[in-house]
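Take a look at this single chain, the form predicted alone, given in structure tokens.
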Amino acid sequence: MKLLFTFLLSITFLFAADATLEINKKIDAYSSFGVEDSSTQRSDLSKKFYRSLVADINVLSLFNVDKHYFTSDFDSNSINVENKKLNYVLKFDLISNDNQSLLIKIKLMELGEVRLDKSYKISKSKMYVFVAHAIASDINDHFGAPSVDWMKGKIILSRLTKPGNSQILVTDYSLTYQHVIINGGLNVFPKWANKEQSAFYFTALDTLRPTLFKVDVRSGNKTKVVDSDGMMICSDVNSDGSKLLLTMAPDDQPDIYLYDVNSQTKERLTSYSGIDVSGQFMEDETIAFVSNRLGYPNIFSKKIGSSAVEQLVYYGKSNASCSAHNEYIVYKARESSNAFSRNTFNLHLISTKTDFIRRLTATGLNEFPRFSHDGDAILFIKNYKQQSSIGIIRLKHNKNFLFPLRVGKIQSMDW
């Protein structure tokens, strides 16, 4: 059991680096887009806000974004002469108040005409990046593109700081904002409890038995949910937050359990002499999970209430992690086996309704994939050449965006 926990706890070393971008689709035909800092009092904060906006507009994957920093007068509808050639220019005025609140005004310009004019307020200036995400989402909606509401949400992650010690942080998808919400002890596998992100679950490993707790984000109140000998992990929460999929091993045999939040009862869903872990909700009362039934980790599914188990993945070895959205499964597969160097683990996307299979990454160690709630994007961790990053895959645009993990070692995450 210690070996199994070691396997589940093993994830990336983190190093500081600039955010990078992998593009697998031509963008020459995209409209050009620039951002101008039109703040009356320009500062380090307005420059940081500019960089966040540029990064977010880039992630939208709708435009060819110019990354040169230019300034202009917000009250004037004229733009910097260097941006005259661009199709669109976004001007922003960032106003910082003494009470640390921010007012941000924007104008989206097209050929000298204002196409979008809006203001945003936030009470804490340190959370400025969420305003940038909201602006990018509104621009996306303005052009009628599919929703990117996941941009405005928060990520929760466990960061190992030293042996036997971890922190649970709330952050944005680009890791620009970071807030430590639980510090001290070995607390791992955080999972949002609902779509509103008002509460989350996590596993405490420094208690007498592995214990699942629920934490209210606003109050900080922590409530014990359930404990078990051997193992206790919440791997997924259903859409309305009423059901959990737990991995438990009360008899040293890890299996998947369904936990009813309202009745506080649990039902064993798998019973196998080997390893069944990491359950994920799918459509039609079906779950996907990882099992070593073939002698190596692979992805299987079963209907709740049925004993029949179906193999989902026929490509790759050591398929040790997965995430599900409707009929789609994203999973990690080992694509090399070299005893003298690092192996390659890539992410693949499959459909349970067709023979469709698509490789999403190409190099390095790519792991811990997580679908956004709308299925538009996938969050993952990438390790390559001594650099670790959080990755975002825009599935419809065939683009991968990478953001660096600067401090500590990420154990697991959810969004």
The other form holds:
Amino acid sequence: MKLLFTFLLSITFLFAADATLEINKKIDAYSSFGVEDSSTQRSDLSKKFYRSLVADINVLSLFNVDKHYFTSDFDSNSINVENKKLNYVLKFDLISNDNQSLLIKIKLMELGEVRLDKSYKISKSKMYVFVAHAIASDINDHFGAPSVDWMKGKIILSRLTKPGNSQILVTDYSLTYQHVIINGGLNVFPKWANKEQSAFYFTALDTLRPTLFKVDVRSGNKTKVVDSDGMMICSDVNSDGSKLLLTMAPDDQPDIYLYDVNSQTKERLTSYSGIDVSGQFMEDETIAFVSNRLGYPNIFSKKIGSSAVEQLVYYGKSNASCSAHNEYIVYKARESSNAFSRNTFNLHLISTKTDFIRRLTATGLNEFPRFSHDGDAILFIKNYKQQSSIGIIRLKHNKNFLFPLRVGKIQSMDW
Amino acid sequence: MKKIILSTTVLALLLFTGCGSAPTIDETQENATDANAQDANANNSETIASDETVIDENSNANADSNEMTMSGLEGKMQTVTFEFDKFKVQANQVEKVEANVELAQGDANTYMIKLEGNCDEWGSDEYNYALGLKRAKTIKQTMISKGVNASRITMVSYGESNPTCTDKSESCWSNNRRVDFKLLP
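Following the display of the form predicted alone, present the structure of the form predicted together with its partner chain.
Whole complex next, starting from this chain.
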């Protein structure tokens, strides 16, 4: 069964090699998958854990996930009779300790046999959702699907709580876990400083001049990096964390600068008299950025050190933000432009190596797209009917998932 | 004065081990945790650590008499509004700019002037912040042309993050596309 599954999966991803090509017909029948709460002491927490696990397995986009809550005994290898028809059943045993730590054991069952057997421990029970994400990632790896390591990472986001006031939060991708790391002030555009997520940058706007700070997550040290009149935003961090793309306006003019973290020097990369913002690192010493040099915001690229600028996007009336991963660029396009009616912003995907455009969203205000480090998924902000949500797009699976924020409006985020 | 409270808490250590065993973790030593994971000889072991900090940036402002005067003058400064997606000063807003210049050159001539550019709710990206900055810059250039010393003027863009109202209405969105005039000592 697993061999057949892996073969079908390989065929699917082979034909999905170009992410701009939309996959409309995939494997006709996914394998069925169920989750059983086999905890000795079933509780509200074990039910929450069940829901998180089911949601995560669903996001893997590899199975038809059964969402009925069933229980069973963990120590025996039998599964609940209601799940006998399923191809795979994941049993978990969640054990709470007095010191708030959790021990979670799992067994992945197929045809009465144990295919995967593992234990997980977490010191704080309130972070249980990260264990669910790790289990889902392990199951994904077990079936040989492309990595979903992004599931296990943390999101950092700025939430507007009231006019002129914000919080910076660390969350998981589903917003189940939320930790306010900076409270008060007007702090926006948080950005992880490295892949390890041990530090982050953010812009403070309630200082005399907009100022970029760096916070070491472990020590809590907050250090000033650089400030600028008018605007100061860290738009992107390179893969080893040594270079930043900043939007600054030292001469009242928003332009893109390359900042060297080690030498603390900066180099101006654009000098257009209008608006140049949102620099994004691409491959081959090239950056993508947003500029209004055609009279409206659109996506352009240029080689670092060269004065030549190339237009990347030819579709969309107003394309005001983008994210790049290798040759792929996801950008936000305004579908309507009216001061006094609902506006629609959708996300589109292009490749610098083909002419295809793939539309990724259909309704609402979709913005702030950000590729995962491996390019497997795109994180974005969706505002629709007074609700602010984090969206996840699984590019190779052509599936979108939304995770609403209960309080406040998401200003920006990074992962 | 900013009040910063730092408190560091180790929030989580995850240890993934092979079947049947979950090694004890010393939560205070990450390296030791890695070593434990290896010692366990697990089929699949992995450690994830997360240390998180809380920084409280709520401020307590103490107003003295000078600040009260400044606040009173600042209250006389008029907000200038803009058209959708534009940063050119409209004809019906010119009088407000001129009145603010007169105040800046008169009773408020000892203060710095901070121009705060703002946008409506349509967009949270950098471009929106740049649009707010261009609005502030338009006002700055007008003020300079009317005699205000450039060194007295600073600018910031708040994008959509500092609205005067949050209704879903034409007038609300219109009021949020604005430049506010603030005074600094």
